[in-house]
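Presented below, as structure tokens, is a lone chain in the form predicted alone.
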Amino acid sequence: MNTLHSTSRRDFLRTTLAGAALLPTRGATGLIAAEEKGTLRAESRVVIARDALLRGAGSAPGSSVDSRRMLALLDRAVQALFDRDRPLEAWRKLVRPGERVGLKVNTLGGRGISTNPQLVEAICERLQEAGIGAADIVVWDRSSDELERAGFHVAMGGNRVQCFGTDQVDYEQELATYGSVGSRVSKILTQRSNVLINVPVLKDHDGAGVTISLKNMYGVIHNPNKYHPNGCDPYIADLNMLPEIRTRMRLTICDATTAMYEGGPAYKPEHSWQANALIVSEDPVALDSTGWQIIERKRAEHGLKTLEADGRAPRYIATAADAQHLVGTNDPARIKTIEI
């Protein structure tokens, strides 16, 4: 599937990751690598990349984005965040050939407020330009269900791009352990994947305050529901100590396309803005206090208290920046964030 042309393959992936419209391992990476070698940077990186007519001039609220204008922004923003000058040249930073790439997306909210099959799209291109093979990407979630109701089409075998829940390949029977977390772990992270790319969305959450990217990985466990108690601190953080989340971790894409400031994690049009962005960054807790901030300055322009006043502000964010966890950082002098 290399061989294709990029015509071709977009269209190749249009039918095998959307609906009916459209539709040898690498160690430790990112943070932690850094860390290992005694480089970690003395600032962490935040990429927030917009386009106005993502979905085109006056367009509709639910309307669909535009695929060639997404592709657009998503190098734009991955261009940023490695500073290089073509799209492929910071892809080939990221990734190697022979390298098995799980895209971790977020389908809960169905298509109100999930990863745009779009976004994805566009990511899995450009992974096969960089040498990954239509078969080493897999696009996944908790459920095959939820990954259909967000218009994402479930993908079994073939030399393509792979699209399924772990109710098709079940989670490992032992326990992994972290702290408060000891949870079973997804078999398409663990056995089908060494490198994980999280694409989740911009949104509210009822009781942690904000789901982005790190409560994005309740979907890589068997035992999410367990882990909700004190806003999900320090189950959050804990989850994501776990060497099988953190050693593959390479990089996060925050769906911002569409956001919701309130009411989450179920959609709520009500509460829902078009935000037309994507958020990237190699640092997932850098990338959800910008993103927390963002949402409370939505909730300002609504006349909305702050997640602390309302007695939910995401309080995990800063265990996953601390001595025990260093995930991250939430130290807004040691964020740079880059808008573009």
The other form holds:
Amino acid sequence: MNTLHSTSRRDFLRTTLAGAALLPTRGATGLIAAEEKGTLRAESRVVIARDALLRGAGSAPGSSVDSRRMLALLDRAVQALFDRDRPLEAWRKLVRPGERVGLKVNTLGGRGISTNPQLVEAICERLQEAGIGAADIVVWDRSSDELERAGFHVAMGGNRVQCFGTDQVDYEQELATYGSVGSRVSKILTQRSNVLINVPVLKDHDGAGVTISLKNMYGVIHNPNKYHPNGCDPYIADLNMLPEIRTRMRLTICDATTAMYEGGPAYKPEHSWQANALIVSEDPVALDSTGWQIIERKRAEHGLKTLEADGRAPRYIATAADAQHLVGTNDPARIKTIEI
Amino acid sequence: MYRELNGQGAMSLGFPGERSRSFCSFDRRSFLKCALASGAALGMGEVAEPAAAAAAWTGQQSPDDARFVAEARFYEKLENRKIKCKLCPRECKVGDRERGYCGVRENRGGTYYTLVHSRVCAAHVDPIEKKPLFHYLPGTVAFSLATAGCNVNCKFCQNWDISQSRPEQIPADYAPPQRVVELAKQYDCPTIAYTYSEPVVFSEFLMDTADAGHAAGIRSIVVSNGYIQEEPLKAAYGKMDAVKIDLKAFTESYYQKVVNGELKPVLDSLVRLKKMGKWTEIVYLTVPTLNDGEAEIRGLAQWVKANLGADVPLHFTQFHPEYLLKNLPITPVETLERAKAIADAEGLHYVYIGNVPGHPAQNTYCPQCKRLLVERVGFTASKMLIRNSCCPFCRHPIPGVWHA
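Since the one above is the form predicted alone, can you give the form predicted in complex with the partner chain too?
First the chain shown before, then all remaining chains and molecules of the complex.
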């Protein structure tokens, strides 16, 4: 774990103990078939885990989170999601030894509002405990520069957690297509991972309304600029249908330690708040529906118009849930929200 | 002055090694283009400054390279560090740290920047007929260049690997305007052509290069979709000596579904170019079943005649399945001939068929005496009989710019 924000004895042990055996890029069987997730799940669970003391008692705004509390918060969230007593039981339900796991973070907002490296460290720790080799974990986004600006340390090679941008390895030459989308997909996704854990942030977006789980996949492709018209609808839904994404997606862990209710996607400190929360779900549509409502409540607190009234309701969420997509559900009756 | 090419063909300015891949693949319109290329590839240093040549290609370039970044000229600042782009009719409202639809313009703290000034990702020496411009300095060659980016997303794009990419995703070289002019002169090109991707999105670079070229006696031409607002059209294309517009179809539905753009602004641009006195030719890529209906072609021809005049060259070119439109066949030659027949019947004087090697409708004939005036083989003009802009047989004026 010396590749990320900081190095700890615990990380060192994980890295040292992890095997270095190379494992196949493709073909490993996921524990949860993606198609089943979209079509058969009767209920989607969304866990909102909070810790008011995540940054320590009386901490100043902008202060960093406590690593131990972050790990504990992650454990509570994942255990609640999978209804397990111990974190490792939950993670073993999610991944198998030998799989290669990509953590798609969101680093557009710099240090102000990007996926927290300490959260990523905590995820990496649990993944390694669940049998994933350190070198079989890759933390990634569009570019290494953006990762570094968000506080990550770029690392390529060696028996350690990998961390780099698509700019280091390029996109696939062939187009992946679905509906309105035709894009080149990051080789990190296609060649370096058979499991995708989405680790987005919770924030307002001037075009899409909100950017949480589904829109974070814009960082997977080479031409996201083509998909912003019409509030990104149906582009975001179509993008999440690409087999390269859908067959790998296992879990979304939304970093809502700091969130933004207005002015996104760039960091606007005046419109952000310390939510000190993680939102976790296997269903990105249900998670985005839940996150959208959190943002709406915060907007109301600040006397802002609803996103609908502002002409930018995230309609793509409903599209992702429709019969042509079935990426997940946005039906409140089928979303079980668990707040802990 | 007319210059016989006689098989010299075009030269390509390629990059060595890995980088040349981009140059081979960027332009896949037909095998003819490759067949005509002389293969005389030049080293990267021919385009790049030595400092740029030292930077090895490692997959992607930095979008922050200051050499390529300049403030955009056509935009408005909005509240909350947003901007509204005023370059094309799309009028993207772009938040801080975001890019417009074209992918080559970025809002940084409320100021909008182009990321592709002097950022040349493709450069070739092409026959002018390849643009195609048939009534503009036939038999000459144009120093042709492009940057990444496009303001539409045509499902049939044959250069999508550069037009639909962000600038940092494809190899490029630093070629400031003066360097482009030097290269044009070095290769005896009377014109610089802005082409391959969509010059609208690199209009600042185009304008600066055109100015530098004119100062050195080099003309400029542009190959464009015409999807541009009035002010930048006048400012940028006002500096052009000739224009070729790709009119993708004559229905809004096609523009919406296939092009991701709009028809009306393109028609407006054509009318404005006419008023500006720019020599303009129109290409209509004829796609089977999508834009080849008789009523549509007739409507197109009638509109051209009524709004631009009967003398505007109209090229019906053959579609080849590419990019996101691979489920359709190559346009049958009969379809192109039918389109030409309709346009001829509507009274257009110069209707051509393109991308069909050896077809007689790629030649120019006198509309009065019907005699052959310019014979073309591939992308070369093998016979050029026009003298003093007139038919040598009946003295009928032949519109165009025939001599340097």
